[in-house]
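Consider the single chain below, provided in structure tokens and representing the form predicted on its own.
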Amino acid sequence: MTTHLEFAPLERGMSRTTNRVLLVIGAVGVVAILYRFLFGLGAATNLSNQYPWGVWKAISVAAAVALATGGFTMAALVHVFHRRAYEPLARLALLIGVLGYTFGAASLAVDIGRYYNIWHPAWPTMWQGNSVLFEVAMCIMSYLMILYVEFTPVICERYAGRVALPGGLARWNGAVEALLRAAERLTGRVLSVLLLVGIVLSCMHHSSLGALMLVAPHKMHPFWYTPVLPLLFLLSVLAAGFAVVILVSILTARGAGRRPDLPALSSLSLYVLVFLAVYLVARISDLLIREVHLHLTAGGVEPLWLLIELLPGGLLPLLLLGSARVRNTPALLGWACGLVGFGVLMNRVNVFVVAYRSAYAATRYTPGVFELLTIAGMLAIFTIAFRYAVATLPILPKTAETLSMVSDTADEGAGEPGDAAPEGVRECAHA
């Protein structure tokens, strides 16, 4: 018998001490951002004409959207491939996607020199079809809008029928209620199509982010310059998206005093294992086929950064996830998935910062203090937004129903060929 899955805000609030620390870090970040807007990139960063982008582009944009891909990977898994056993994680993944892509877009507004022209790619007379960066901008903007539409039913579920504006705003209760009902009906009609469009757009812009660096063959270290860089970018986010969902789910459960949904998380980690293995095979094969592995003994900092990316960020989590004990132990599973995310983060830093060397620069780029403070501050702000969302919106399933939903839907899917999960997934779902 299948139990209807219900979502609800957290009944237990998260640590106020942690919130205060995050607020302080966020405030420092806001000061750094204001300094950048008042005095420009030259005063607030170590960027130059030779190095026009640095850690903001690598971490706050490229890595942020890579680690936020759980929104589209979980949407594909649950709604396209009908793996209903993972439905308890779908809204959490969607929230990660919404906040991650919003973080990336906000960071981009801080990163570009003429931030007041950020609207230009959306204006038809300024379109440039031959630009990879234009394609990235259009895909990210479009997908971000789709994420907001996908998140609308969560807002409607929380507030529809409960609108109670304070004071003089109370006269607008009826209008807001009608707006919520209309939004709920509209999104219900178009959501299926938008899910498919969002998946396509995500695949397009992740591969295009890798294609950005193909225009600089003589400025990139051979470890990271390869014609298959777009494919490697896409393969890496497939593993990272699921891994981040698992890690955030475990951390959220711990912070809220709940048990993590281990059957679903353990079985989902098998997808991380498969996609990570495919990515590493492709990545290492590319290094061997192009014979650039010979540069490992050439000296410099690049071999060290490559080994950090591939060993603790790739091979180690692959070995960990291959163990059933790790997959069924929340702490170990969290560490393994955290290492997957670390590996993708290091790959983006290596591609956009370490690998790039300008032929006309006297010194190499190193991030400045204000750049690091901005990243820390924005991460703190979006962490606060995440904590507030799970505490006030129906993001997480009710504790008593989560495990039964996973078990029941796994049983139901096992009897229907079109919905059946892989054999290993079904075994973990019943563990």
Second form
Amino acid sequence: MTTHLEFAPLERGMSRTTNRVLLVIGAVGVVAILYRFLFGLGAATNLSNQYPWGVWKAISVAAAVALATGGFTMAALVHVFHRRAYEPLARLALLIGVLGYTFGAASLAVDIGRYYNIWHPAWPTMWQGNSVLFEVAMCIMSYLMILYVEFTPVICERYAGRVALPGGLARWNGAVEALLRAAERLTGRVLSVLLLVGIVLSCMHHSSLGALMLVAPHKMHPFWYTPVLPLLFLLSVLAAGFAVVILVSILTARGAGRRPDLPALSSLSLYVLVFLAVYLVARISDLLIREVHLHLTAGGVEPLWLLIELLPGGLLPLLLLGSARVRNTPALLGWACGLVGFGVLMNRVNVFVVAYRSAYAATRYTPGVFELLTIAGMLAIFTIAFRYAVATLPILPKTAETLSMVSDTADEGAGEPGDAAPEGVRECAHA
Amino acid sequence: MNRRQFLGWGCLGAAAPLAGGRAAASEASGAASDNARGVLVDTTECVGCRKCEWACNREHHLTDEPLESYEDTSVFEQARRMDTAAYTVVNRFDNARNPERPIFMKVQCMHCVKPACVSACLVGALRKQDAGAVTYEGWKCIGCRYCMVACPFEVPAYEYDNALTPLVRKCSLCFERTQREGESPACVAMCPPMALTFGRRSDLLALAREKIAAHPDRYIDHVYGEHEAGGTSWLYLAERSFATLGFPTIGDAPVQELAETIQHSVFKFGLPPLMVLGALGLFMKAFDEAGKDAVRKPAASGEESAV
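Condition change, the form predicted on its own to the form predicted in complex with its partner chain:
Starting with the chain above, the whole complex follows.
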């Protein structure tokens, strides 16, 4: 049987209350970011000469791109391995990729001291091929562009043929229309190649992100310093990417008062299970082979952080996902996948912050208030952007039938409306 | 070198944990050039007068406090590190053998033979000069602070309080000054008890070895910087172990070696990424044929899609 899958904006918007809460958090974050730009990193962060990297690098950049991996793993699954069953999730995953990587790039601009020079790594006379960070920067920049190109057809599909700019801008309608048509044609031609290039670039920069801290062997705690760090980073994002797609899909369905696409989600969670198992086997055998598990009894904060990363963030979701009941119950599946994401987030925090020890600083780095407010605010802003996007653009499958086509058997998780209110984001979208 | 060959993209994962040990020699930077100059610090000669600090601050326009203010010995009560307003500092260590004569250690950028900061800098703002100095071009810098993560001696300082145009700050071995014939770095030129000697690194090493041979009771048999992190331009002699004098214990290999080895094996001529790209293209075609009629089949075989 063949069904032509169509995507559409949400029929009904999401909770207004949630939007207001997000707006408040976002506004606080904007103030924190303004503070950083006005008064500098010294005023806004707890960074020092001994601890040059903090949570902005660990969470806003490294963890953000790790958790947004669904964009490329889903592209591989649907477009390379042609697992059509997951096509209804493809655009959602792409949106997560677009927003997650934009989040990472924007956060990086907040973190680096000379943000106006952020384009320097792309300038050929300044290329420095020995630098792991150069490779990371180039791959992320190119991949971000590819994500935007991959996303272009979604925008063209929504607006081509019905461009209606407000007021005086209306005279540009024709030009924008032509632009959209041209973009549609152009992206159609290069899309499949770019998809493949995007997958390669993703594998490259995820492993290279893991290679970043290999430059500081004597400053890193042995729990997190291993020559296989690049491989562990790559394996962990394979699990985390799908997990986040599943979690976001369940949350979106909830917010929109829809049924989650349980058959697709629960079979996708098998990929999470397999990749998570592979990652954990690699991670734990690495700890055992290097015999650093002996440090578990050595005291200090590191054993605790390792256990948080590996137990609630690793073995617990592995056990949960191993159960068919969990995989077939949206709420439990959401929690399990959330834990997988949490484990990878904790791993990045551990690698970039907890593991790093200066020989000279009297006290360790702990994040400052402005650092945390910035992260919360950015997260809120990007969540608003996400909600706006699914309400405005054809991201989710079109009709309830498309969803229930295969989900008739699964009643237990039937979409609880949750805090969904009938009117919401969608209105603002059309204002 | 065999490590580099088998660490291709595909088997990066399987092989790396088994490979363990040290990576092959760094590809990025060669050995110390013949012109490379450095400074030998004979810490047994240093009296802790801090005139080198004054000379450095004056040379680089960091502070304009008068020379007399450097006679204040209360600064020794706490261990100090370099910062944006001091590219070199002297620390005092108690001397159990001779309490009258504490040990003073001048610290600054070590100007590594194979600098990790230069390897780390993604825009080439940091550069290793043939003359030995590791120099910095601020206009290229994006302020990522990866050089600070990479430096095994925790030297580079950052202008965190500058909101608009912050720079990385560190000793430049007075690169411009020493380009002129006969000039030595400001700190060396100022040093009254001749604890500092400026010259060719190879000559300084020979001198250090001579001193140790001549006075085996005065020095431990260790020239700090001869091999540390692949060797440094600044070399130190001391009467007791450097670990007790605030100097890090670092292996002989440049710290960036492992990262560079992985980097260069994965991107050798861009071949591994291209191979993955080709394989993906083939998969794309093969699965397209196979998957045409397979719709909504529960995918139980997760490992198939491993990239």
